[in-house]
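Form predicted alone, single chain, as structure tokens, below.
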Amino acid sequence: MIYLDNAATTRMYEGAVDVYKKYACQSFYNMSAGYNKAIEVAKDIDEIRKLILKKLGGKGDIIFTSGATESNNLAIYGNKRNGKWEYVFSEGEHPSVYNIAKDLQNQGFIVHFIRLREDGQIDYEQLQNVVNERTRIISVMHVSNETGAINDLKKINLIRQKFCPKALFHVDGVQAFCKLDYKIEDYNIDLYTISSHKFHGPKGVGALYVKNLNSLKNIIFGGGQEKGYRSGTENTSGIMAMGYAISHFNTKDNYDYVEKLKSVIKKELSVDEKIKIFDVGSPYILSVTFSGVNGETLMRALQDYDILVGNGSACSTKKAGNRVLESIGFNLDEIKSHIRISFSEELTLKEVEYAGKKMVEVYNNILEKVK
């Protein structure tokens, strides 16, 4: 199986599975309990907090959650305030942010949606024009899950500091954490979302970095875990396995290797001028348009050769159209014929080369049938 949908999810490291099993079957204690075994587990969990902070390059707190969707909800709803506040999002956000924006709009708040440029980044000029002293939150993706476009967080922060210094800066870092080398302190980020299963950890666990806990209100009520900001018994096994994945993910080596993988498949696909490659940022994600063929048809046909690709965000594949690609300027035919190829360091160069050749072959076979 040649798996090329790593932006949707990644294979869990075997070592992470072992760690998960250890904390599920041996050190399984509830860290909120008062006895020594539970206190030891709590200390282990705190070490993962420190590990995440070190990897992010930030000073603040880590709140463990069930994943990116909950982290995004906590970051935004946990900072929602009554009054004449305004909220700023991009058109390229994941549904777990974009649908919050729509909900805030339905509640009567002023919500600004920043369009995307042709390169997939947000329109910084429009952002500068809409932010003001009433701006409560600016929320943008670090890396687009659809195109791999990398937003210029430094530029966004400079705009924030100049025009709305009191606004909070939230970044959905799901496709960036571990995969890119950066320090969030350089961008003065207030809230940053990560998701374990995007870097070979388990599903169902993630975290929210919070620079200043005093800005945050809880949105889940219960026993007061995670300093009262996220009630519910901590997913100890998931958190510890996520920590293993973070500590074993080699950011620089993986980045360099995945760049080679992308260049190999681009070389194979570029032999056919009907295939349009949209390469705008992260080496982990490549958007491709196979003119004249439905992307879903191609995706299903490639399964017969044990090649798995995606046709967009796994959280919105059942919905018609693609607002992210549309915002960039893709027309309806291009959106229909689009697939997303996303990489992992676990792929080999030969696998990717074969997949590229097979995509061209299968694409032209389909094209012949639909003529």
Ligand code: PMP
The other form holds:
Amino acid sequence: MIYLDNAATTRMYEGAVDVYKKYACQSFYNMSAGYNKAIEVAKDIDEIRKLILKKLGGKGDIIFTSGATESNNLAIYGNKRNGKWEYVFSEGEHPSVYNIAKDLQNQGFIVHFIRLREDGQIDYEQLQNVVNERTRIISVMHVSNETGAINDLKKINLIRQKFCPKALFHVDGVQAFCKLDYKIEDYNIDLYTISSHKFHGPKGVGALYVKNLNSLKNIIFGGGQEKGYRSGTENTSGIMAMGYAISHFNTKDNYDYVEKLKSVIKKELSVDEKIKIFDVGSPYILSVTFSGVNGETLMRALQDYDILVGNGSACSTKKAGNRVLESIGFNLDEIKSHIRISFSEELTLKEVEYAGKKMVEVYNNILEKVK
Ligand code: PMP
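What would the structure be for the form predicted in complex with this ligand, given that what you showed me was the form predicted alone?
What follows is the entire complex, opening with the chain shown before.
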């Protein structure tokens, strides 16, 4: 199997599975219990908090959650305030942020949506024009899950500091964490979302980085775990396995390697001028349009050759159209004929070369048939 949909999810590291099992079957205690065995688990979990803070380069707190969708909800609803507050989101956000934006709008808040530029990044000028002293939160993703575009967080922070210093800066960092080298403190980020299954950890576990807990209110009520900000028994196996994945993910080496993978596939695809490659940022994600052929048809045809690609975010495949690509300015044919190729260090150069050749071949076969 040549798995080229690593932006949707990744295979768990075998070592992470072992750690998961250890905390499920041996050190399985509820970390809130008072006996020593449980206290030991709580200590191990605290080590993972430190590990995440170190990897992020931030001085704040880590709240463990069930994944990025929950982290995004906690970041935004947990900081929502009644009154004449305004909220700022980009049109490129994942549904777990975008649908919150829509909900806030339905609740009567003024919500600004920032357009995407041709290179997939947000329109910084528009951002500068819409923020004001009533801006409560600016929420912009780090790396686009659709295109790999990397937003300039430094620039966004400068706009925030100059025009709305009281606004909170939330970043959905799901496609960036572990994969890019950065320090969130350089961007003065208040809230940062991560999800374990995007970097070879288990599904259903993630975290929210919070710079200042005083600003946050819990959105889930219960036993008061995670300092009261996220009730519910912690997913200790998941958190420990996520920790394993973080410490075994080699950011620099993997980056250099996937860049090579990307250039191999680009070379293969560029032999056919009908194929348009949209390569705008992260080497982990490549957006490609195969003019005249439906992306979903191509995706299905490629799976017959054991090649798996994505056609848009797995979370939004059931929806018609593609809001993110539309915002960038893709036309209808480009949107329909789009697929997403996303890499991990587990692929070989040969596999990727073969996949690229097959894509060209299968695409042209389908084109012949639809003629
Ligand atoms: N944000 C982004 C940018 C994503 O790519 C995803 C996963 N597709 C999510 C949020 C949701 O993550 P989770 O599956 O952990 O809820």
